[in-house]
Structure formats: C-alpha cells, structure tokens
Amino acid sequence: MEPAKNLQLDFLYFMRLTRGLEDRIDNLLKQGKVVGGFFRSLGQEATAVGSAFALDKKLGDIVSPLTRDLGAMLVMGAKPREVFAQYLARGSSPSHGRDQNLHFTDLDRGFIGTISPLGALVAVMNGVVLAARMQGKKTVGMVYIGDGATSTGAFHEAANFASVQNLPLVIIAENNGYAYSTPTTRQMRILNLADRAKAYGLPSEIVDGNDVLAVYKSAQRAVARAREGGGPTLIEAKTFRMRGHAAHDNQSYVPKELLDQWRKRDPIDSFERFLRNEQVADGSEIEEVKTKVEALLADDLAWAESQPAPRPEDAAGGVYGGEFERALTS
C-alpha cells in the first residue's frame, strides 16, 4: 500500500528542497563567499529524505547525518536560512560562526550535527538510544554511513554493541559506490554492504536509494521493529552521489558512462514520473511545489545575507561550561 497523496508531495517537496538549497550554496561556494568545504547530495536525495520520514518526532526519535544527508536535517525540521549562514558564517548561524556545513545540533528538533571522523557517530548514537531506553522513552535513533566508513574500526565496534545490547537504531549505509575516489572493488571483497551486518546478527534490507518510497517502506519496518524491542537493523541504499567527494573535486575517477548510467536514475525525476504516471499528481501539483520550494529559498537566503558576521568578542563564549566559562567571562 503506497503512503497517501499528500505525504508523497511531501517526499517531493523535501527532495526538492535538499536539491534546491544546495543548488544556491553552490552557487554561493563559486562567487566566493562559502569558506571551506562543500559536499553535494546531488543524485541521494531521495535516501535521506525517505529514511526521515519514518521517524516519529514525537516519540522524541533522533537523526545523526553525514554531510550528504541535508535531506533528513530539513525533514526534521532544520531551516533552509540556518544552513545559508552556516554556509556563509553569520554570527547568527547555529554555531554562531564558528563552523560550517552540517556541523549543528538541535536536540529539540531531533537531530545531531554531523561530525568528521566517519563512523563514529554509530557509537554516539548507541549513546544517545542506551540512554533514553534507560530513561524509559520509546526513541528510535537512525545514524547515516557511507560504504567508505563501513571500513572503519569505529563502526564494527559500534555495529557489534548495538546488536548485543540490542538498541532501537536504524543504520542506513549509503553505498554510493565511492569513498572519495576508491571504489567499493577496491575496498572490499564482499558486494553488498549489507553483508556486514551478518557478522553481528543484525538483520538487514537491501533498498534501491533513489527510490523514495521503497527507502520509506524500508525504514518504516526497521522502526517499528527497533520500536518494538526488536533491536537494530542495517539498511544498505545503493545510490550514487553525481558530483565529486567535495567542491574542490572534479570526479575525473568516475568513468563518464558510469554517471550517464546513474543520471537516468535521477531520483527526483524519477518520482515525478511516477506521480503522473500513478496519478498520484497532475502537472500542476508537481509545479507548485516547484514555486514553494524556490519561494521559501529565495526568503531565507535573503535573510541569511543580510546577517552580520560573528563578532570577535564573542569566539570564547559558549565554549567551555561551568567554572571555566565563568572564568572567561568574568
């Protein structure tokens, strides 16, 4: 049974979303005033956005993404003009300056910064679900991976603890074919990510990650069983991300037929044929959301120009905690 028309206009509008909002940062990054990094989602959308939606707020479930899941932060309630300033380094953005792209923790809203040491955040997140299951809460934390990071020491020593301890944590590994410029062949001798979950007994399902709704439908039974006691599932999204590990990065490494493969697979483009196609949503629908998401755009990074920088005087503060931010301040 596919989910109702309009919580598919909502996968919809939170694609576009994602895609939109990285379209204009992107464009900020080449007028030169993004500092740092910048690393696209183009092409997994529909992987973030579908797994989020599976979550509860309400139930107090938390998200922790990596840098290519914008999609699930927006599904959780981040705002299109609070990653504009990060991006841009207002002193009215989430760090107040201090730290760019993803790097924001909302715990009210449900989600927690991504952080760079990939693979760790499985093990912040076992944290983070122990601690409510004691607190006697119903939360579900879902913790995002590359297949690079699935390669780390970090996430089979978290993987193998939240199977033993049996946490209510959802794993979505998003093979997107590369680790920056490694290929999976060159990474692994197994072919699917999923069969490293075996290893811990943990159970798992193999998604096609431009498919918004079979990632959906995924992520809905790792939920519910987490939910239920049933412990942590490992969901493998095969996508393929259509630019480079970051800006800087020409994607000279990926052969040209190979993308040419993937941009068939447009996860966006793809969901709108079905819309028409299943007459789920006509022309007109789809175009709306088109005009909400570029009005919405267009306001917040109005406002997120308009902020000031972060004021020097301000670096020490929110720093340290207790006595020693006392001690700075006084």
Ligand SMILES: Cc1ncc(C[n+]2csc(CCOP(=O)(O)OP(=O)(O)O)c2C)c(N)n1
Given for the second form:
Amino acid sequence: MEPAKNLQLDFLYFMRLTRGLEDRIDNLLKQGKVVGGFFRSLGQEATAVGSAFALDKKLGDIVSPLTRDLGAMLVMGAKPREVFAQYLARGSSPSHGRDQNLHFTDLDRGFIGTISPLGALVAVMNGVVLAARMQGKKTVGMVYIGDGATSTGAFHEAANFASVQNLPLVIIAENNGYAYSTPTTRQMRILNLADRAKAYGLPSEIVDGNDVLAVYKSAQRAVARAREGGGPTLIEAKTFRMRGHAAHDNQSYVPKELLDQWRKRDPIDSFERFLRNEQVADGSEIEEVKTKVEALLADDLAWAESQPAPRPEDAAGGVYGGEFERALTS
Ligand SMILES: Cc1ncc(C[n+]2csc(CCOP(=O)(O)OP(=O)(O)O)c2C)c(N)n1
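In place of the form predicted alone, output the structure of the form predicted together with this ligand.
Okay, now the whole complex, with that chain kicking things off.
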C-alpha cells in the first residue's frame, strides 16, 4: 500500500527543500560568501528524505547524516536558516561560526552532525543505540555511510559489533558510484555494498535510491525489525552523485554518458511524474509545494544574511568543555 497523499507530498516538500537550499548555497558560494567548502547531495535527495521519514521522533529515534544527507537532517527538524548561517559562518549559527556545513548536533531533534573521520560514526551510533536500549528505550538509530567509507576498518568493526549485539540500527549505505574520484569498481571486488553485510550476518536490502517511495518502504521494514528487537539491517541505496565531491571538483573523471543516464532518473522529476501519473496530486498541488519551499528559503536566507559575524573574543569558547567560555565570561 502506498503512504497517504499528505505524506507523499511531504516527501516532495523535503526533497525540494533540500535541493532549493543547496541551490542557494551554491549561489552564495559563487558570490564568495561561503566560508569553507560546499558538499552537496544533488541527485541523492530521495535516499536521505525517504529513509529519515521511516523514523519516529516521539520514540527518540536518531540519525547521523553525512554531507549527502542534508535531507535527513531537515526531516528531523533542522531549519534552513541554521544551515544558511552555518555556511555563512555567522555568530548565531549552531556552531557559532567555528565550524561550517552540517557539523552540528541536536540530540533533542534527533540528529548527530557529520564528522569527518569516515566510518567512525557507525561505532558512535552503536554506542547511542546500545545506551538507549540499556535505558529501556525503544530508540532506533539510522546511520548513513558512503560506498567509499564502507571500505574503512572502522565500518567493518562497527558493522560486526552492531550485528553481534543485535543493536537497533539501520545502516543506509549510499552507493553513489564514486568516492571522491574513485569509482566503486576500483575499491571493491563485489558488485553490491549489500554483499558486505553477509560477512557479519546482517540482513540487507538493495533499493533504488532515487525512488523515494522504495527507500521509505525499505527503511520502514528495517526500522520495524530494529524496534522489535530483530537487530540491525544494511540498506544499500543505489544512486548517483550528480556533482563533484565538493564544489571545487568539476568531476571531469566521470563519463558524461553516465551523468546523462542518471540525469534522466532525477529523483524529484521522477517523483513528480509519478504523483501526476498515479493521480496522487495535480499540477497545482505540486506547484504549491514549490511555492511553499521558495517562500521559506527566501525568509531564512534573508535572516541568515542579516546575522552578525562571530565575535573574535568568542573564538576559544566551547573548545575545552566550556573552560575558556567560563574564563571569558567571568
Ligand atoms: C577515514 C577517512 N579517510 C579519508 C577521508 C577523506 N575523505 C573525505 S570524503 C572521502 C570520499 C568519501 O566517499 P564515499 O564514502 O563514497 O562518500 P561520498 O562522498 O561519495 O558520498 C574521503 C576519502 C576521511 N574523511 N575519513
């Protein structure tokens, strides 16, 4: 059975919000206003949005997204204005201008921000869900990992630990074809990331990562299994990174034909087509989603641009368990 119409329109809303937000950050970058790099999720929005929608915030579910999973953070409740302020390094951004992009956490809203050492977050999330289980909670964790990161030692240790401990964890392994400039075929001798799960006795599924409904349904199954004590699942989402690793990378190493092929499978275009063809929503309802997204992004960007730069005297605050902060304010 398909999810209710409202939910399907929410999927569209959050995919559009992700794309619109990233389009604007791209513009800000070109205007020289972004501090640091810009890693976007163009083409991968359905994986992040569809999977996060399978979680239940009321039960304390938690995600740890990577740079391609802005959509999951938005679904959990991160605000576009916070993301703009992060990239613009404003003093009132969640990281107070000390760090950029998606490196911010809010446990109350259920997200642990991106960290750079790839693979390590699977172990962190093991700890999060193990602790929750010891406290008698029904929390499920969802951790995102790229194809390249599934080749780290950290990933293999953590996947094994999750399986042995039967932890309530869903691993979303995003196979987007490349780890920076390395194609998946140059870093593993197996066809599917899902094959890696077998080594640890983990159930796995392979899903079309550009099909938001398929991702949602697959994640729902995995979340239900985890919630009922059935342990972790690895979901391989097959998708494609439609831009370079970050904005500075022109992805000249990606064959043009491959990009053309995946462009035809754009997750937002194809979902809008599906909504129309299946008569879930008509053109004006789809347009309404766009208008709502545009209005929110315009407001939030104006807010973020009006925010002050960080104060120099705050640079050392929050670095060593608040010691410097206390010293500065006392
Ligand atoms: C342990 C570790 N090794 C290397 C890096 C440098 N690095 C950052 S992103 C990246 C590529 C990641 O590729 P993948 O996991 O496939 O994710 P994608 O960027 O394709 O979404 C690398 C090698 C890192 N951050 N952490």
